[in-house]
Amino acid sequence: MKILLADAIFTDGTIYRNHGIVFDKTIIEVSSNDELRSRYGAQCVELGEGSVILPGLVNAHVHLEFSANRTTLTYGEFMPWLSSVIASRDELINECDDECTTRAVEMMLSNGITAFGAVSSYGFDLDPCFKASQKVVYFNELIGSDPAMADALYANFQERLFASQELKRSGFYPSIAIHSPYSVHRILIQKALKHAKEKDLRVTAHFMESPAEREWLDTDSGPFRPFFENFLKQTRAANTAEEFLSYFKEIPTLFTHAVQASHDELSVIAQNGHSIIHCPISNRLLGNGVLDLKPLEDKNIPLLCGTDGLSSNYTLDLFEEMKIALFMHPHDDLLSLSQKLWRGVTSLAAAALKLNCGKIMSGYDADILVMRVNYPINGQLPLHLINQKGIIESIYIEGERVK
């Protein structure tokens, strides 16, 4: 049993002065510091002046295959970034060994993320994310729109899902991700979906991405048009985008991007118990636009924030993506909004993702930071903590130290 006295613990939008933690595997008590110290004594450890205690960051979407990329891909546009991926999808996952995908795995962890959702497109990540010290909700991703190779399509990802399931540790949950409605053939959803719902598998799917994406799926034209002519002879939309949430009914999907998702759609999500993963710096880098995020609060959808991958991002870091958002959204309330985001990457997250932590609250598993700042704790912490991030001193996943 370790009992942690800090001068600040803050949870799930919520900051408790001078408080204390009690914790093995999981968080036995949160209480006032002069109260542990009346009961434990000597076994506490003071922290100190100017620490706080957060749960630990939680990832909900990450790419890990393409990261040895650094500047080869282009950014400013998602057809040209597209293209260039394309054209160097050999290089860089020939690139990204083992050890690549590891260092990507630890910047996350020294960044404070102890569990992520690692949507992996060949299972090239797969031992990597299996050593992983994190939780791990492994999203084996379904691509491929071609009726003709449907067969061989699934068949490829029925291996790569069973190859994970095969696996087993506490924390390693495999999973299913379908990559997108304009890639995926709806016989493959559909078949996937059903086995996700009988096995109560996690899902993930990639929506409503970019304008090219918007004007693909609704009019058959565009930017996609002569990317699908030339690569795969088809001239129609593989799924219009309400026949792709229709497949997801009863399902609770993470569903990423849906920057360019109209107000029907996003009611659509909200009806069925979705969540949105929103992801500022691809977003960004990749010029698909912003994530309005008025019609989400007023539909009472869960905002989550992930990293993507080092193919459109230049970091793995949740601190810097929450950053970036608050100055991506200039017409909401600053603190508000820091409380938003801090819920979407921790106790929202985690439970979008049916992980059993994002809070420091008895019952839930000991995922925790330890971090230092050297400014005065005020109410406006949740804002202070992204814009002057502090040093984190130690992190913990269930009960242990791993940092």
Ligand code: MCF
The other form holds:
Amino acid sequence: MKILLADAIFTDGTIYRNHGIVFDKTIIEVSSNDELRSRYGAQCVELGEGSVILPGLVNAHVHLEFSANRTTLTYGEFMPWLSSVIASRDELINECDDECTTRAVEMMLSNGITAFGAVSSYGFDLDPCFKASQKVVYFNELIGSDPAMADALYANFQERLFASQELKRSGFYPSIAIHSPYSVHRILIQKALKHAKEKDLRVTAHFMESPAEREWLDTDSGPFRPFFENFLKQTRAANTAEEFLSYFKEIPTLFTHAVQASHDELSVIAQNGHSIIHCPISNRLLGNGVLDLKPLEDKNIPLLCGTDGLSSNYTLDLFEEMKIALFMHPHDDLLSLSQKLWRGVTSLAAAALKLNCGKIMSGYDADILVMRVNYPINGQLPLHLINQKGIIESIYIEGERVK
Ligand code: MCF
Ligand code: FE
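Now that the form predicted alone has been shown, please provide the structure of the form predicted together with the named molecule.
Full assembly next; the chain just shown is listed first.
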């Protein structure tokens, strides 16, 4: 059992000054430092001035297999980016061996990320994810819009899913990713989601990321048209947005991006208990626009914040992601937005991924960051922690010190 007494604990929107935490694998108690000193005496570790205890961060969306990218992919607009992915995919994937993937996993850990949702396109990141010290929701991706290929594509997906289900450890959750409405045939989607429902598997999908996706799904035209015509001899979108969302009824899903989603689509997302993962840096680099946060708030849709992969980001750091989000939404109240972002990388992200972490509260797993800030702590701490990150002194996952 460990007892840490801090200057402040910040969890789920509340700052507790002069509080401490008692934990082993899970959190046993959160109380005032005075109370804990009187009960536990010399067993208490005094963290001292400027110490802040936070829940470990949860990155709901990353693509680790693309971690070799630095400048290979073309930024600025979605279609040129996608073409550059198609052109350089083999080279990028081959360059990202286990060591490269592990570096990305460790980059996340050093930035305080103690749980992540990894979208795996090929299964090449399986071993590093299984060996990671973090909690991992391992999303096996299903992709392919050609019905003639449906059986082969599903077989390949199933093989990867089963391989991930063979590996068993606490904190590793084999799951399903449906790539997007434009890239997956409904036969495949329905089959995979039936399986997800039967086996109670977690599900994620990209949705309404780019203006090009909006146009293609709505009108079978725009920059996606030549792409699909040339590569896949396809002149119609695989699904409309409405059809796509209808497949996910009764399966609370993490939808990534939704920058171009309509009000009606957001209402369907709200009614079905789905959540949205905001990836502001990726959206900016791929020229996809800015997610409007207001309708999400009005409709009570859980807003998560994720990094996406190094295929559309220069780092895997939720502090950086939150900072960019703060400046990307200049009309939102600064402190409320900071609070919202913090929930989106802790409690709400953990809840959407069905993980027992993301809060400093008794009964939750002891996934904990001990940070040190060099400024006075006040009511604007959630904002200051984003702008002036401080130092992560130690990290615990399920009570084990990993840093
Ligand atoms: O999230 C970004 C942008 N949107 C879509 N896909 C990806 C992203 N980063 C990597 N990807 C992957 C995706 O999982 O790119 C591949 C898929 O396997 C090709 S997209 C047709
Ligand atoms: Fe993504």
